[in-house]
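Read the single chain below, which is given as structure tokens and is the form predicted alone.
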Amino acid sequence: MTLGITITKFLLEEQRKYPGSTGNFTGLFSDLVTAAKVISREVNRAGLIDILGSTGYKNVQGEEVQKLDEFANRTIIQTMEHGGWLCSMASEECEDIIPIPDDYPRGRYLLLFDPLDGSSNIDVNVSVGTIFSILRCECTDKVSVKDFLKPGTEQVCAGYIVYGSSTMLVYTTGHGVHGFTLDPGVGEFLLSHENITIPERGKIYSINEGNSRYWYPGTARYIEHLKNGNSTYSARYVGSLVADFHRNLLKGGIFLYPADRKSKNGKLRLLYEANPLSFIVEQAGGMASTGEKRILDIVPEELHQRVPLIIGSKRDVQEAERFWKEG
């Protein structure tokens, strides 16, 4: 494949290795990029338009509602439900799924994503994204919840967009780990990144140490280890999991959020977080934990299930899992 090419382009060649494809998943795809740009377009203005600082309500997880978290979850929804490729949506910002309008076609698939994951620090300039997951459906009819609730290795798709310093999208179909920068001149996202493979091993570490005060031992004894054994690892800790996850899957190294004394079942979404970028992490070679078993192999319970991940290179992972098992 040709560095620079266009997404679009990407996608159709992908498609004509399958003979059997009926172009569903790419006009699903070329929408949800749609989406992508006009997100990644707000996100550049943040600070000239009315679009930064809180709505004054909290979502379903209890948490302070961004004005870009609402503009990024409307805008993926009005994008992707009249396409014909969705049966039925589920974003972390709602506390139901989301139907597809009766006067709008049905598709097999459904969609889970969470619209601006690090909405609170796009007030100070630094990188937020949106992550995403595609399932398939059988069912178009009368979607459930049920019909959400699979583990994570029936995931058809995944993928991020991180806004930064450029925009740029990464995904999976099960086939590699591609990734594609926005070139805003053309408007167009072009192939950057082919076959992107994480280190066995890194040298970073991304934890939030602020909550060291709660770890359980095995988490505490890890981190001590990084710090003072015959490693060379350095902490890099943004504190947008898209932006740590992102520096981790192409430089090598390892993200932690921990199940501890303040979230004893993890703090991280399982659905719309935790089986994506698990998803992802193994097509590119690395490995995510809970500490004690594979995420993507967790059949969901609720439909905003938290979840403790440990993610990035699988050297460090294990590792990691040593220490928390010991622990």
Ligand code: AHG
The other form holds:
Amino acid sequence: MTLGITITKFLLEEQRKYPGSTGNFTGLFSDLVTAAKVISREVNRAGLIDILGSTGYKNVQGEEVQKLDEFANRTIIQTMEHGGWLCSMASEECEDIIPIPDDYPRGRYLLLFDPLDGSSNIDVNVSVGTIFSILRCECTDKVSVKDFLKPGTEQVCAGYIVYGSSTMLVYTTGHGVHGFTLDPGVGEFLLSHENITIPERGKIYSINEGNSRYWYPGTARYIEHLKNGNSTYSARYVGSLVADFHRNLLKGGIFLYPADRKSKNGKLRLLYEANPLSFIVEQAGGMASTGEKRILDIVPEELHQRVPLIIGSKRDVQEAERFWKEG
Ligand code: AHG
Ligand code: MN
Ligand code: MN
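Next block: the form predicted together with this ligand, after the form predicted alone:
In what comes next, the whole complex appears, and the chain from above leads the way.
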């Protein structure tokens, strides 16, 4: 582990490797890091300040909006809108795309995000996270939803922040996956996990087993196989995608939120949950699938589209796909 390399220094060094780069991306990322620090501070003080609990209304997905969902959403929008890096944004918490106010300059990137992932865990001190995806914007005139509907293969950067026992930021720009841990004393993200790779096969499976009555046969038979097969698997499911994914990325394993009889398209959102994590897992040597096809190849039709997600160690995902297709 190399200590003392701040995320800013790391980004600048990466930028120097690509002589044509303008520094716009580095600027964008620095603002994102600031937003992450502000959200992290608030998450860490939850319980002491009035940030726990529900706002009392529902979001576009019909889910209850927590105060911290709203805080994280506002923080990201307000930190990112004035930098001149972005053309527009899209968030899980906003039905429509978020315009850049007229008095700020517009840039060439689009930011998509899940401001607070794992909302149901906020009040009980279980890890939550933020997920983001960055696309290049080719629009010449007015930006529209259509500009966001690009397959995951077109992401220029994807990442997440996990507010856990420590706060960590993990990202990829297509040149490996790197992790930084927030040193609260210094207030900086320091390089702690360079070039993360996911084990080819894991020993962990993560699925909401409470949904088993709705599972299709492929899912049921696969989980049965993990329980009774030759190797022993452990079940681990926190209920915050970021935290479950992060653990499986480092230790090896598989996370599933498949299509079932209750959720025909799964539960998770393609553009700001499945796509960014799929880009990361592939860069780390893993795999992400709907059960039938690669997540990153899907051409989105809607901003808040849901997608079945099977993600993690390559050999585990391949095996799950086999069961799904036979099922
Ligand atoms: P969000 O808090 O952003 O709405 O996401 C919640 C998601 C995800 O974090 C988690 O993996 C999943 O919901 C858990 O769903 P179940 O409670 O249905 O298992
Ligand atoms: Mn989420
Ligand atoms: Mn969320």
